[in-house]
Amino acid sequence: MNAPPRETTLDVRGLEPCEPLDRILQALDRLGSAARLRALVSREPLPLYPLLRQRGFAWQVVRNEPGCCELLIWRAGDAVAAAADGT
């Protein structure tokens, strides 16, 4: 049985704008192996999905609330990562 992947929260709500994408991209650069980034922010960060595919990372939108949107983000391809359930 596989060891469960290291998580960080990084919560970026109520900033401004690139803020949130420039921190979720710092914390990124610094994710090992079997682990995860769970980001917090505000709304839906889509002008980041296209950087996280070209930098090599997947990702899953867990919640999406008013106010809140939830996303896992690991490097694509790291199965102990990309397993663990998500919620």
The other form holds:
Amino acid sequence: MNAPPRETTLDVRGLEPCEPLDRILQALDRLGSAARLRALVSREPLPLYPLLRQRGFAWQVVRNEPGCCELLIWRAGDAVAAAADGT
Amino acid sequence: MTSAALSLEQAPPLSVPLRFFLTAPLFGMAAAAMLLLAGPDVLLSRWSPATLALTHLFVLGVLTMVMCGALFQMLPVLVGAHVRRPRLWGGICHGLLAGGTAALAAAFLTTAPLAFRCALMLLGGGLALFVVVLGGGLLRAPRVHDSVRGMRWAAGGLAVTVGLGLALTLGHAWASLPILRVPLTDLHLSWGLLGWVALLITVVSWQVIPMFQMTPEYPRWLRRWMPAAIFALLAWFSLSAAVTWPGSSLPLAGLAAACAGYAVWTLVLLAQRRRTIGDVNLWFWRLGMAALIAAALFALAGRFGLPPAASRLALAPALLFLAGFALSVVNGMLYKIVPFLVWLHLQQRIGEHPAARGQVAPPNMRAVIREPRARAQWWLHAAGLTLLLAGLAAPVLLRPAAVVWFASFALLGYNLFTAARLYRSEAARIAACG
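Complement to the form predicted on its own: the form predicted together with the partner chain:
So here's everything in the complex, that chain up top.
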């Protein structure tokens, strides 16, 4: 049985633009294999998605409600990070 | 939910919105120069050629120019809706809108039918194309939420405004055509100011106020019902123009109440913002909302003959709405939207050049346009607005107002130019990394 992916949580709620996206991208630069980033942002970060796709990341929105959008982000093709239950 | 609908290939290059943004201050300077040359004679009445030319230079050349440019880029950023072939359609829309605005201003000043025909073709083509491109993008939006619905109402308001404007221009271009100029002009003005300008600004504010000023969200009921309510009140107002009946003041009262209520709500939200440091965007929003409340009160008073329709002061609601509310908000938003787009597009460039990661960091939004220069422009804007309003009572102040407006638009243009220059230099540094 595979080991669960390593997960880092980054809460950027309450930061003014463009700090939340900046910090998420910086954290992703350090993301290794079999690992994923759980990011908490104030609202769904639509402008982030093209940047993630361009940098070779996959993502999943696991919660989206007023004041909090929760995303899981991992390297595209990383089977260990992608297979885990997002919630 | 996994989102795979967005790709950079669909996102417009920064040059698409920037060409609109950099053109707008030029039309603002042209409008100010016209006010300076015409002096106290302008604003004598809403029908004077110089007043009509100046109004359209401002509404089309400044406000609509910025709003169109912003929508080409902000549709994907704010609502996830993409515009197909943005470089092509954006370029054509920009050229037609700029050329058509200049032609229309010349037409009002010369009253030459040929100039009106040119304006008709250029503006009619450009704005109709924009409505189609905007409508197509909104129809393809991946999720239909309140902002998408609101933008659809605003696109409808623009379509009605353009239709009425084209009908009026036809009457100028071919004098033999029977056009009911006064009622059609009233409807064109009402739909343009409220159905297009006010609706789009309110819908965009639901996104940008909480996002950039860190305030609570606007209430759901307001986001859901306000655009439809304004549209319905405008339709009712249009019918009242054709049929006189005892309750014909009600739609105007309803529109004034909706605008004032929205403005008060926005001021309350801004007072609850989590950011402790104020910025020039906040100043522009506060000034804009105060002007909107004043415009609504003046419009209501005007319905009861205060001030008399023949007085120059009768123009106060329109000036407060256009220069006080719409320009303040649009100007203020530029100081957030342009730095954000510069940052976003530089991040895209870094994505294209992986070697630049860790070597080049896109500048923080606050560093894209220097705050002291933006604040200086706010002071010029506020002084210009004060002089313009005072000029309604003391026309000798209109020329000083024109000089201050010219300086304000020139500084706005310079501030936006510095952002574009910074983008070019940073993009070159990223490309140099290989």
